[in-house]
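Presented as structure tokens, the chain that follows is alone, the form predicted on its own.
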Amino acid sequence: MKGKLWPRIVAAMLGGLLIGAAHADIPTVPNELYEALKLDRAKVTPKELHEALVKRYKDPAQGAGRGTLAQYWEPIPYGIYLDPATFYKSPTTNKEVASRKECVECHTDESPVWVQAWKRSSHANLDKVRNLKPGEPTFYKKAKLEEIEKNLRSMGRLAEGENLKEVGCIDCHVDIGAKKKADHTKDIRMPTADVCGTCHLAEFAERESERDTMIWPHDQWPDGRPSHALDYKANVETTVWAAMPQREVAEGCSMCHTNQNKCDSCHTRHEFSAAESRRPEACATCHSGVDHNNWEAYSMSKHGKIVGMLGNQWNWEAPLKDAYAVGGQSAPTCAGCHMEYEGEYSHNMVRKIRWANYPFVPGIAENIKSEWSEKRLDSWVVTCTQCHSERFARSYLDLMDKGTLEGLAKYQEANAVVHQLYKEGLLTGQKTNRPAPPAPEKEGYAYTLPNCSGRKATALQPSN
């Protein structure tokens, strides 16, 4: 009996030491996060990283909730899902109490298809997932799983040794293993980006990144911006947005504006595909539209004609990294170039930007031969070189960035027209007995808003 008890006792001991040893020093994650948290990243655990990171995503001083404009607009009934943290309630309506087995039971019959969804998903097949073999384009996945364990073993959500069963409802929707039940009265939340990040601890961590790495030389966008990680407060913070009476057109903005409070925007619920999340049309959903047709132009390119023609017979499956080689892909997509950096994937999206959508925000030009932008423009080179020679990439960017410059001039020139017409009170409504226009807005960040930039940004009255 002693015999076999002491290789127990030396297990647990080695246990006990790995649990302590556990840290997230998270190659995907740059150096920038850890020194804005304030961490060592060598000896940063698990739990140590999660906590910094959610002090920072919930405090309103960075960002969160409804921002310094919030005296002027109220949420609609809709808004609640938008920025969930912020507004939303348990709902009132179901008095049940209900286990685990119950919810599946329950939403089968009231809400199927996100049982379909969820039943297909990794989440709900972690068995299969544990039994992936060396090969398989999914494989990864194995990996992922284990990784996630150990952050919960770090967070003190699984003991050493156990593993999880599943992710079913009530670990999003309550609480991850800590309730055997679930109140729909009082229990019930929508899960944000900070509840996902307890699992996903490094995709949480490398999306919060871009607070850190999108920060213009010369103060052309506030710090952080324009990136996935504050596009709420990047919407709630404009004047044209929250001085809109309308706010159901209003939310219409907010509803690409989500990626900051949720991670269902790319990852669609119930079955949060990863695969699904590769594919171009999965960044369509925002991606588009007059102030930042992004998928017209990628969709009408050589690049989205292929994947248009061939991208059914590419294995979606297969992580970004080996999307070429396994996955079969011979044209790139908007995850597979703008994931990249150096080589490396992750869902820090804005480390090589330059010029952010709005060529016309001022200083932006100017700032597009300076050191900063000119290392990110190398870093793009290095894209690019996947598949095209070097000579061919430095081409065709300094093509993109003379042909901006260009349209960017003929811009200012149609501008400056308009602001002259408006001094002179040549426009319609200055000398006739319609309404007077409103005054120009002052250009800036704020400046860019869509369809909306006619509005009198000064005009806000404070919402009943």
Contents of the next structure:
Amino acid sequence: MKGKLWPRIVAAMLGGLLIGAAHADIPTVPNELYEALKLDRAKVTPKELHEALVKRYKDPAQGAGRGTLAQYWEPIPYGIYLDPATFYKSPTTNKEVASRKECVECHTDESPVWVQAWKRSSHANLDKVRNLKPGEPTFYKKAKLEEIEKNLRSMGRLAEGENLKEVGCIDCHVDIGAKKKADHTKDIRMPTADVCGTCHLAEFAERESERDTMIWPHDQWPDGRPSHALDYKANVETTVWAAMPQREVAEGCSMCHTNQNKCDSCHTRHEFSAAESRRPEACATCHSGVDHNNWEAYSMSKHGKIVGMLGNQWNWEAPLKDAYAVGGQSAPTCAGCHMEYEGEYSHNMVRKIRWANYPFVPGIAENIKSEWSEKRLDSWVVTCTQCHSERFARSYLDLMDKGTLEGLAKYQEANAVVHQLYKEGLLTGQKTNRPAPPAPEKEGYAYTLPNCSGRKATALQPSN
Amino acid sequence: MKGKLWPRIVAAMLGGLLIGAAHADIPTVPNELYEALKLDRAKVTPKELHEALVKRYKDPAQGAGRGTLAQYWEPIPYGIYLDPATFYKSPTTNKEVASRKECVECHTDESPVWVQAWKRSSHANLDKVRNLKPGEPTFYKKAKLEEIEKNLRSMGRLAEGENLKEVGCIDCHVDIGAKKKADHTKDIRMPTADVCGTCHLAEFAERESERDTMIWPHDQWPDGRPSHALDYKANVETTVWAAMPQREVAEGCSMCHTNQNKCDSCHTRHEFSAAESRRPEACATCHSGVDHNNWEAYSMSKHGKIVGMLGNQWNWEAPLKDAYAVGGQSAPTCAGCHMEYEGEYSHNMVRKIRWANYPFVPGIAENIKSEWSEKRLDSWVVTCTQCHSERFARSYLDLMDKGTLEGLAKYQEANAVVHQLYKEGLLTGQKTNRPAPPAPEKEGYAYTLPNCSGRKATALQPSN
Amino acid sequence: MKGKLWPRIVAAMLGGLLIGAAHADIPTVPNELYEALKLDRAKVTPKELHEALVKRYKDPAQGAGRGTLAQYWEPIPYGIYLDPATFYKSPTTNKEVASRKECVECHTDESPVWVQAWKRSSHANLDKVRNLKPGEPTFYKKAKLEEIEKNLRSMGRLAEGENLKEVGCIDCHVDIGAKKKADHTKDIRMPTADVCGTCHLAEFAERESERDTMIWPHDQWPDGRPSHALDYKANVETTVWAAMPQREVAEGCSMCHTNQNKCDSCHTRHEFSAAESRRPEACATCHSGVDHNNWEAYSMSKHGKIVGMLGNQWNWEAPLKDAYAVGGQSAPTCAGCHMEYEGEYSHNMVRKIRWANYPFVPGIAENIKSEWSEKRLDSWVVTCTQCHSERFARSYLDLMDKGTLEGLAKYQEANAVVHQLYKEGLLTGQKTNRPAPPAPEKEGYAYTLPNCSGRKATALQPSN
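For comparison with the form predicted on its own, provide the form predicted together with another copy of the chain.
Everything in the complex follows now, all chains and molecules, and the chain you saw is the first one.
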């Protein structure tokens, strides 16, 4: 599979050289995305790709915004930061009209740690990036910057031959390349993923391709889910959250389910350090807790413990592909395995998904030996054999599959008992005390599961 | 508010320069303390301030020692280290009589890690402190040392013009500046907070000011509580702990509730590193667990995870006020936010307390929108706006308040059900199996809550 | 006690010098092992010691292999890595026949991280070890290498005067010092502890001495248990695991219970870094979780938190005996205290065991004040007084003993209630729903406890 990529890469490079034209045949973006957007990957320009991506990204019919249960999601003040595209308004209390330079000056006093973090960022040090030498772990950033400039030229945001001087407050919070002063009361925006994706088009397209590659063989989940690309939609479509009168508690789920909307859950503002986001702790704030205890499992594993012991000796500035050989890494991270697919790294993290965190979702367990699933298992073996033999990898993955099925069977056995008790009215206080749930939740044995997915887990209802 | 401090600071500095006399108008100590101790902050000397503080600190009527339930707290051998002022006696098995130098020599063999740690401490390296240059992160220690010497001169422990040579075993464990040999069987002491406070007068006074600033509008908690300054009192006055026949288990709470008595819970002996105590883990050994899971909440938050990822790259030697700009810190720590008040840092950690960790304590929730509480919320906004906009800070704090109230309402609903079951004798085995609790605990639905506070949580008794 | 060792060490060194002959009077190996193996420690050669050790190690009657419940332990594919001596077969899919050099070359592509890790190891850098200078923290490795070469000469694996050039893939996975090409389908092995012990004879002998020193006064546990030396036996002899139809879940316990079989649980392949294995996280992957939550207790303690805060500043390359003085360590680690015995460090970790993690195992609590136990307590005091006074150490250990007894009493009180309910058939659904457990587990109130020990915890059956 890896082999199939190279002709495309070479062709793309030659294409770029020969005609000098911008193109957006991004090797790490799967065909499925180009097909879904009806784009010819050999010919599409960065501008065209971005426009097509943004059109879908902003389309309420395709997952943007408040969703079909919007009437139940009474906005809370903090919500403007969770879905800025829907809720954010420029501040009215601050009347300042400020230039690019004045933003920095004033916020050095007003919110100094913003400015300190930004000053450490690549955004504020583009010349350092340009001067990187081959052999330095971050040398890849030089090519990345050139790619970004090509994107901006294609979109008419940089003139031919013009270089990007810096990325400052005003570029993200007002307009990329803004020349005019900005009025706080009218011009300030909270950057959404499409804004980041203007420059970081490859990463945006990779992430958006999750919609096109997380397609289940029997609709176990809706198309494109679960994924980061549609995680806000998953949240707002969950009836049990929508139904809760305790709006602040419900929005506790939204706190993490914002990767669809913005990029700073992993790339903490305002340094946006890739080195930081490669660390497993970057994933932990969301991927933890009783309903998806990935961090707990990982951090107590040998893999996680080695990162805990030795991680501070490694060079996290090395890109994921060089993490072991150049970064000195000796154990895998969340990003290292989940962003990898057949030897390539991208922001699509769902191409090897088989269990999707919730084995009890109907159809998941039944699917685990399907051809669809076995193909994904094979891709996992590619991942694991960086460090393990194929026999080790396959026997371990087999252990995990079977152990999961065994746990699921025990769960279903217990669940059937409880369901029967429910049907016979024998649960404590069931007949007299249990209030009907508020709409849109419906009465019944199983409410929609709090699995952050919006999926009805009918496995909970064996005889309904 | 910040503005109000400066005239005082300038006046204090001028005063010191002009009359050359020792004074103890410590800018970081609130007026409330001077008023409570009936001291004129413009005129009081370090000696007078220390004496006034120690008088209150050692007064059983004001919280020192075994408390009103002493008869129930059967001492255990280890208890001499938890409340040394009450229980510690010099060892009888060691008959050595040793000089300042001999202490170090002998303990290099007897308990080598004590000596190794001390040798790394500022205590053992005062000349290094004196030679610090402006621009070094720990330069503030030079001024601190001068302040300490001024304190010691005021108290007659250093002659005019005399400098402190070192702080060794004998200074803390026998007498500050001890010239004579010390007899282990008679002279050895465990240093209590007032001993540390002889040199570190500002820190001691700041800490003691918690008694004067943690005053609740409707006596929700006793004056000065909860706080580090009275945490041992809170412990020994808790009837349920006093009542336990399992004395070692009860003293499990005392293990943390010793900040009133001594300083080494945060400043681990014998290096007493301020850099270490600034780290959030320094707070974690006590502020964790089911009854006050602050560490669990913090360490899994984005704030905590950034410290986990990047903390080892920061310079923790920088004082808290320089943590971001000089230390390179990019996320807040426990100390950074809780020791801050209106832009100043001190050992008083209760001036922004509003919820006090236990929302169900009667009167806490009702108070959360009071003028008293709103003023403290405003102080939190000052803290948060180092890194966030005011709108972000206020909407987030609002989210937290409302979420807490929603959780509390759910708790109260459940509690009312259980209470009714209790009243009707329907709890499992309630009528026949439940023994009367040992004195001083009293029978009833709610025993005194294990909230380490000694407060009767009558919220648990909705209809009593 | 420490005194008694020195004459032996000196004699051993002189012996080595005078007669130039290989000997295996290893100071850190207790007499009990030599006696159990009927070896004269003054005369035994490395070859003889290794042979005697291996004979016992591989003897099914003395704990090797599948044990007495083998018929129930249906092998799973991954099991070949858990007990390689019993289950591992060379791979059949890979037909390569490779030389020492070709192993490395081919696996640089096939499983690159193996090779990268190995290249960082001492195994791949023996010349660096030989060139270590006195004063370097790892200088002890030079003597260790010489000792290893002496062992290999005694066993005829190195010629007189010949030095070890490297330890490569082929040495561990085919044969130490292999000169011929190796056929994957026939020659590949997974190294077991005795393979590692060929070179690392002292460490292997120390570890195996756990069998001879973990002898309980009243057979509370079988001889030599609990220990790393017999932890696989403990696992396979546990009836409740043997009985489980869910084989992958049962083998979840085996995942850790493999220290008997191989060394890489602590010394992660393929760097086998001693520095890494000294860190407390190396113990955590196994010593954690509800049934032995040692990591949870340690990592939240002051000891553990200091390691968390400061550990990355210490030099973990220093051997345990130098950890404080040379490594700069300021708090104890698992290894630092549990591998120490009377001032010496070894791979026998059970010589101070008194509670053995499970206070409820019959006879443990009753034994805690016995002469046997008090002697071990005295050895703990030697450990603790590196950093604490004897009075502190004894009072703290007393607190822990009494607190444990108090907790145990509460547990037994609750257990008696549940047992009585069981006898009267009052447990929920007991009479109709509870299936007979599969063989070899037997019906009754208490199944064999899931304490990973194979011990019947009859304490659970107060009136049986």
